[in-house]
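First, one chain by itself in structure tokens, the form predicted alone.
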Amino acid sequence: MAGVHVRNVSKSFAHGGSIVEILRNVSISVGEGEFVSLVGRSGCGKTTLLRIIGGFVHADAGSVLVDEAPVRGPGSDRGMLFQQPMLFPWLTVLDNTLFGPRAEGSFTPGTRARALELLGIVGLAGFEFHYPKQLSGGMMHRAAFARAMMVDPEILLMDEPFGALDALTRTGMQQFLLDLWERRRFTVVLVTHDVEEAVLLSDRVAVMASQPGELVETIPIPLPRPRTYEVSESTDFVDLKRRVRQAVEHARGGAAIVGAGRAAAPY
């Protein structure tokens, strides 16, 4: 697995005729195999970071690193989920699942079965020639979890992957990817705007204020893996989201978090 280095970063937007400055100097580093979120007001810039990582926008100053080599657009060493699951409607399960191999010219006599494999994992098995119409939400994103691994990337970086999830399948689906995670420890940047679920999910939860976006602070959740979601009923869990909901509330500029879900600002 890979680390990834945020160094000094900054980026700004033209908006409405004026200069908008999103992201200040934010320097990170998540290790290898470290799970990592980024909570903030909207607006904050915690998605145009994501996507600097991703290599789908470029920083205006600073450099992004995976493993010391620095980002200079997409690649397979990184998979990226977004709040919709985005499958193609016209390909089945097994087909959206086997689409970054094709593409890449990487598909070899042992992909089909790898795919079928991965399936099984993610709980789709007896799926795998349905179309994206035919599933439930959770499947969705499910069969997206496994388009993404199917390349093998090192890092997943996801831009609030469950916001559009009612509660329960919203559970479900992050108790699906501590398992996952567990299982595969690839390094992981998660978005989102649920500070309970960026706690649950987490090492480290990185905290970052608005107008324009800096780095405030990090805070590290010793929470003993493998987790489960019980563990959200305990004092030391509740203490710990106490803690990261003050530091959200206390960095400036924005409009505050209102809950799980809420539509997230561009940047």
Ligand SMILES: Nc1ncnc2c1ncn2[C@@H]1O[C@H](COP(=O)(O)OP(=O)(O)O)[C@@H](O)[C@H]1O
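Numbering follows the first chain given and starts at 1. In this text, rigid core is short for the largest set of C-alphas that superpose within 1.5 Å between two forms. Because the structure is predicted, anything quoted here is derived from the model rather than measured. Compared with the form predicted together with the ligand:
Superposition on the rigid core between the two forms places the CA atom of G73 less than 2 Å from its counterpart. Fitting the two forms on the rigid core leaves the C-alpha of Y131 displaced by at least 2 angstroms between the two forms.
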Given for the second form:
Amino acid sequence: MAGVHVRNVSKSFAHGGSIVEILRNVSISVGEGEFVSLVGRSGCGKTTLLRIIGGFVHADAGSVLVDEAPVRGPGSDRGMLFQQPMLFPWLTVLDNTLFGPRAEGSFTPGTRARALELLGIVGLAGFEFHYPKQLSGGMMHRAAFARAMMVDPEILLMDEPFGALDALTRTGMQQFLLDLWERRRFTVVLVTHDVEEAVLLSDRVAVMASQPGELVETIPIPLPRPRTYEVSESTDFVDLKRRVRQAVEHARGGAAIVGAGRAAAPY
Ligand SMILES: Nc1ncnc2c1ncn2[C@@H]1O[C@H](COP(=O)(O)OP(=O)(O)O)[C@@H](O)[C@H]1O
Ligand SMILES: [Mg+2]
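How about the form predicted together with the ligand, since we already have the form predicted alone?
Zooming out: every chain and molecule, the one shown earlier first.
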């Protein structure tokens, strides 16, 4: 397993003839097996930071280290779940799920059975031979989640993975992620709008300000593990949720958009 170290990362984009600073001097370390969420207003640079960690976007300054090694591009040590499900349209749900093991040559006799098991867990039993265009948006997200889990990444980077799901499915997926993380203890960086989700899942919640994106506060979540959804009824949970929400609301930039559980703004 590996930890992630973001060191003084800055990033600007050209926008309508001018240069806009998106991330300014962001540093954060996520320990091996730690679960950290990034929260902040829409547009504060969460996705950009996650893409830099994933190696899909290059920082203008600073570096990302996975253990000791600088990130120079995407790698199979870092599984990435994008905001959009990004399934291969020409592959069935099962073949999408089997894509990673096939691509990295780790396909064994048990691989197909594991893919089928994972698809069952995410509620896609009976849809294994459907193509993405035959699925609802939520089902595509769940298929993408199963695909990301198949390769057993040491580091899992997730960008609003459950944002498009209905409340019941989202709760089921969060519990599935909690259980899986409890067993495997991979390192997680989760971007979310959802303060409740961040508190439920994380060891620490990192709060970003926007324009430019900067890390303003990291709030530890000392709720007992293993966690189930029931923890969300405790006073400690409610207090932590309030603390995180206030930190987001007080962070510089933009209009307040963070609601009680889910944000109103699109992402
Ligand atoms: N490739 C790009 N080119 C230009 N601007 C971009 C690019 N990617 C992101 N941005 C801008 O960077 C800002 C932060 O975006 P993003 O990282 O997606 O924020 P968040 O995920 O927190 O909502 C936004 O204003 C967005 O328009
Ligand atoms: Mg985003």
